[in-house]
Amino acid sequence: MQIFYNQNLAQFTTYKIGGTAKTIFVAQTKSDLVSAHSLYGGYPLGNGSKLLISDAGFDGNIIVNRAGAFVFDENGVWAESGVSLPMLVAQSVKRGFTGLEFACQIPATVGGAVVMNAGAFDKSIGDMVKYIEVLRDGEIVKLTAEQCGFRYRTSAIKNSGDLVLGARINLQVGEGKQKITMAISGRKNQPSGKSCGSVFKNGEQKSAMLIEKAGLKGLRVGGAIISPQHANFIINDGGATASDVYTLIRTAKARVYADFGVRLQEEVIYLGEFL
């Protein structure tokens, strides 16, 4: 396990934004993960793909999860929580399994995907989970899919204090290469660049459509911009601060509510202080 002091957190997020943390523990194994959490505590960070970290940083410990072991059998895979989800999709297809292809371009770890119930194309990781293991009060506990409380882009695990250690994911035997090609094609409208993916959850009305109708596509604050290609993406266009992104989020929420009476709900998670 590596330990860093007063290091910048931007390198650990897809936004490439964020101040420093008091201590950063980089856990390379499940054992590291359990030790770091049990001995020191801290905020668990996977790929940082749904995280906006304050410019002022985080006055606490961060546990960067790189626990990456996985084991396939005839019914699916057991994957530790630091496993890259796109990599796991590729490995499952390579072994003749299908079912996870919808997640081939979700830039998350297994743990983060489970906590947020990540998904695409009307499918979610919670649909595939048989059970997970969490660290709870120093003990390893197994939770069934039902106990995880999966809902649209969230779960009962979020804010529970449990640390996800790994997940058992059900798969089926079948050819998945064509489904990956279709999934990639279906996400071509999503912009490239440094972002957290979709900023807002989609309700009965699509968030991108509402933001676009409010005339906010292309709105810029500092180095951050509401993507002209897809209005539910805010891009770090070069040197953006967390404050820049946060201002655009607040602006979009206020304008959409004023124009349409709809309260947008963020998928992005805030870490640190935001004013």
Ligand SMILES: Cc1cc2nc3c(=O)[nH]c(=O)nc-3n(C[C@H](O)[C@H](O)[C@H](O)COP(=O)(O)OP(=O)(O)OC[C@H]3O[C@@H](n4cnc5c(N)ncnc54)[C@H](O)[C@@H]3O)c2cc1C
The other form holds:
Amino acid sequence: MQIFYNQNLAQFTTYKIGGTAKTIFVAQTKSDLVSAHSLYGGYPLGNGSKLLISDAGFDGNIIVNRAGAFVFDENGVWAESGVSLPMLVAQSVKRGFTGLEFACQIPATVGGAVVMNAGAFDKSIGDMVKYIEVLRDGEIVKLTAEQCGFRYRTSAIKNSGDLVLGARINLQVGEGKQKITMAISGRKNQPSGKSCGSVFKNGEQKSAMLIEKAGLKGLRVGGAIISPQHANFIINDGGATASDVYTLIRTAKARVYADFGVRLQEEVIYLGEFL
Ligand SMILES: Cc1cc2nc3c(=O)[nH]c(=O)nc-3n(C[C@H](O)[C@H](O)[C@H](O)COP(=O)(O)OP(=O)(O)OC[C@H]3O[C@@H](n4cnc5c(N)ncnc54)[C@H](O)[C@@H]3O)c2cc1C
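Same protein, the form predicted together with this ligand this time rather than the form predicted on its own?
Then the entire complex follows, led off by the chain already shown.
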């Protein structure tokens, strides 16, 4: 296990934004994860692809999860929670399995995907999970998919204090290559650049449409911009601070509420202090 002191967290996020943390444990194995969590505790970080971390950093320990072992059998795969989801999709298709292709471009770890019930094209990881293993109060506990309480882009595990150690994912035997091609072409409009994916959850009306109708596409604060391509993406266009992104989030919420009476709800997760 690697340990860093007072290091910048930006490198552990897809936004490439964020101040320092007192201690960062980088867990390479499941036993690293268990030790770090049991001995020191800390905020679990997967691939940091849903996080906006404060410029002031985080006053506590961070456990970066790189536990990357996985085992396939005839019905699917057992994957440790630090496994990269796109890599797992590629491995499952290579072995002649289908079912996970919708997730081929979700830059998550398995653990982060389970906690957020990540999904695309009307499918979510929760549809595929048979059971997971979590560390709860120092004990390893198995939870069925039902006990995970999967809902739209969240689960009962989020904010529960449980640390996801791994997940058993059901797969079917079948050809997946074409579904990958379709999933990639279905996301052609997704902006490139450093982001956290969709900033806001979609309600009855799509958040991107509301932000666009409010005339906010292309609005820039410092190094952050509401994507001219997809209004639910705020991009770090170079040197953005968390405060730049946060200002755009607050502006979008205020304008959409003023114009349409709709309260946008963040999907992005804040870590650290935001004033
Ligand atoms: C370009 C881009 C495209 C995206 N597209 C999609 C998409 O199509 N669909 C979608 O749903 N999301 C999408 N996302 C968002 C993001 O990838 C998902 O929300 C993903 O599930 C986050 O996983 P992560 O491993 O990065 O988690 P992180 O961002 O590191 O963490 C998210 C939350 O999960 C918690 N967590 C992480 N790991 C664990 C663990 N092992 N145990 C307990 N808690 C844990 C964290 O503490 C945090 O609260 C996109 C993001 C980007 C940057």
